[in-house]
Amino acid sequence: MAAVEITEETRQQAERVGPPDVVVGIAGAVSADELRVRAQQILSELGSGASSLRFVFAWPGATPEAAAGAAQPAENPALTLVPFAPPTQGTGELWADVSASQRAVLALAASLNARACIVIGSDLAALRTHLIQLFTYAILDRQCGLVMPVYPPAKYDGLINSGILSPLSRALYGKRVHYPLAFDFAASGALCAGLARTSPAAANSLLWPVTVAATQFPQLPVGQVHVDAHHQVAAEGLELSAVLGQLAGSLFQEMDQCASHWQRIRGSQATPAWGNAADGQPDGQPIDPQPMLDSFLLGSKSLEEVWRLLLPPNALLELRRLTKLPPDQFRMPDDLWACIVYDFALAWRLRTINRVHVLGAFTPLYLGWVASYVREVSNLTSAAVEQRLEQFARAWEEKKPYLLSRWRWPDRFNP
């Protein structure tokens, strides 16, 4: 389990209060004064529903000044503020740093023997009374082991999640979770230590809560809550190929490590959700799919020899057919895209070529899928888009036997 440091004064304060019912941990640096005010406001608004619960609000700020601020008497006796030392080594990669901070929060909750831990993104967008109430209800009252968020749907946002992460995680582990990699989620005390544990195979591996829950704690139910928050992600300097490589590469790594589990899973289970679904985010300006299609077409020429090493002949034939379609007729079939992602996961596992090159060759194909998706949903309502994504996810489940065959007998499909 990841080591977490807190000052001796803060530790003594936490021990005097006793094991908390709920740790609300912030996965990033925030103002201690702002956190204190918002925490007191939340407990005040929770009212009688929280009167019997002990809350600890924790944030990465274990300095003498932070400890002194935490030691100040709180207006609400159910509230304790605990600063802890942030992860010492930042990687500069967005999700790796977020995951390290989330693990630190979970490790702190485990060390305090909390009954539940709610992890909140560093921008505090989800630090709201009704969301704390929802997460607490799902863990303590409904006995969920893990509760993931359902963010407001946006037609063109989070396409790496919609196009790869969510359907792949669902097909592998059988949990219909919208956002398997999220800024906000909650875990039961029984799950905290397992989630806090860093994979020995990769110090900078990302935290995939659904994977841990499905493979290590299958007896614990998984739920979701509707989170009406939109996180502001600093996108400056982030190249698509680097972000896609980090996210897809990390998920491929989880696939490799957990193969003995997901190979036994068939189909998927509906996941209960609580709270009111928020209206979709504004779609913003229409997206022109042509630049993405151009990148796909360019990749089909410059990376043809590489794709031959990574994809079976039938996939190459389908891709060649797509390159000959007029732009207004371009559409990548769901089953083809699912199989391509499965093929690249296998190539990553087998190190068919250097893994960096595997992920680099994946980017134009992803842009081809995005071009197809954007063109298809441009005139659909938010509800229709959700139905379309459900159909899309089912195609991944239907093609899982293909993944199993390739995973077990990779040479069978070699050209």
Second form
Amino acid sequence: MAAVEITEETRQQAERVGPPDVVVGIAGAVSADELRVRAQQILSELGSGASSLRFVFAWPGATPEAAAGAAQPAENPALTLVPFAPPTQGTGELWADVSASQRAVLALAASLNARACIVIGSDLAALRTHLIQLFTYAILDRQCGLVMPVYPPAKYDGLINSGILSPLSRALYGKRVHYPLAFDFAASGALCAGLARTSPAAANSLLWPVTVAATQFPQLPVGQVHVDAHHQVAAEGLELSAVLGQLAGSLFQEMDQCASHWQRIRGSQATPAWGNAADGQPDGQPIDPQPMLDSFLLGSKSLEEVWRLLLPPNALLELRRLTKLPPDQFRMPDDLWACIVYDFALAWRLRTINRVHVLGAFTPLYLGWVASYVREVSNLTSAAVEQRLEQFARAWEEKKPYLLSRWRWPDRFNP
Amino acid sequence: MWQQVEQSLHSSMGLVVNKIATLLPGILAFIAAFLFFLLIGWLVALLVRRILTAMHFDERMRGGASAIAEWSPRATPSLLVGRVVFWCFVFSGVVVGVSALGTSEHIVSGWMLGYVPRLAGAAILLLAGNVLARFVARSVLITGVNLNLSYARLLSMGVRWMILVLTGAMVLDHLALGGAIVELGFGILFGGIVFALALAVGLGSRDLVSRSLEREAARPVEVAQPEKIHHF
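If the one shown is the form predicted alone, what is the structure of the form predicted together with its partner chain?
After this comes the whole thing, all chains and molecules, with the earlier chain placed first.
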């Protein structure tokens, strides 16, 4: 389990109030004053309906300055702020640091024997009363083991999630979850310790709650709640290839570790969702996919010798055919894209070439898919885009036998 | 006169036959030692692989960011260790065989024995140079493409050949072949390439650079537009 330091004062405070029902943990640095104000507001808004539940708000603030801030008397005596030591080694990689903080929150909740733990992103966008209520309801009343968020639909947001993470996670683990890697989610007390457990060999690995729930706790139901919050990710200075490599590499690593589990799973199950789905964001100006298409074309011209090591001849032939299409007719078929991702996952597993090179050679292909997607959905409504993504995810499920075959018999001839 | 020729031929034939007869046991000893070490190496490598598999060596190496695992892309780490052990034995077999050859012919074996470490060093240099050239060239190619450089392939090929030429010169130098010619030739070649590139860029793109600078100076300051697409 991830090591979490709790100050003596905090421990005494936690022992005095007893085991909490719900730990609301902030996964990342946050101002103590802002958190106190927001927490007091939430407790007062929850009112008598949730008065029987004991909430504890945890935040990574076990530093002298932060502890001094937390020691200030609270206006609401029911408010319990528990600072914990933030993860000591920051990797500097966006999602690795977020995952480390999330694990620390979950480990704290497990050590306090909480019945539920709600993990909130450090920008506090999801720290709102009705969302806390929804997460609590799904875990405590509906007996869910894990509750993931459904963010408002946006055509052009979170494309790595829409194009790779969500459909791949769904095809592998059989849970129809929109955001398998999220800033906000909730877990039951039984799942907290399992999620917090960090294998020593994967110190900077990301936290994939759905994978853990599906493989280690298959008896616990997974649910979703609609979260009408929008997280601002600081994208400045982040290179697409680096982030894509980090996210895809981590998911491929999970695939490798959980191969014995996902090979037994067929199809997928719908997950219940609570709350009101937010309206999609307005379309705004149309997007020109040409720069992404140019990147794909440059990749297909220059990286063919690398792709030849990673992809079967049929996929290469299809890609070559795509490069000859006029830009307005460019469209990457769903099954081709699914097979390409599966082949890259296999190459990552087999170390066909250096893993950094495998992930680096993936970026132009991803941009090709983005160009195709942007062209296709530019005239669709949010609802139609959702339908399209559902159809897209089904194609991944239909191609899972291909992955199984390649995974089990990688040396077999594959045209 | 014919008698003298015949005698001379006989004596030279005798010398050659004598030489071969002297060398033959050594050659046989070389082959026997080589085959023996080959067999021992194969058995020990098999044993090492079995022991490492029993110790779950691959899983341990794959778990962390292990250097062995990263440098053996196609093979498992235990297979790689097994191969290293096998080739160590093969190398030892060659050395023992050559020294066995030495019991029959001192001059040949002395020269060969002295040259074996150089050959081994050169082979390692060649292998390392090739691996490095391939790795760096691929890194440059992928990075260049991800930076949308249209000349990424050219850049990668240039880097590859630079490393290969450097490796070739180092190998020849290590084998003590060519003497000063290699150093001189490499210096001229390398310096020539750099000079030609400098001339090509300096003269060929002088106008291009000046136009580009003028355009940059005249361009109004642009306000960064928010990105419409968010990948993450």
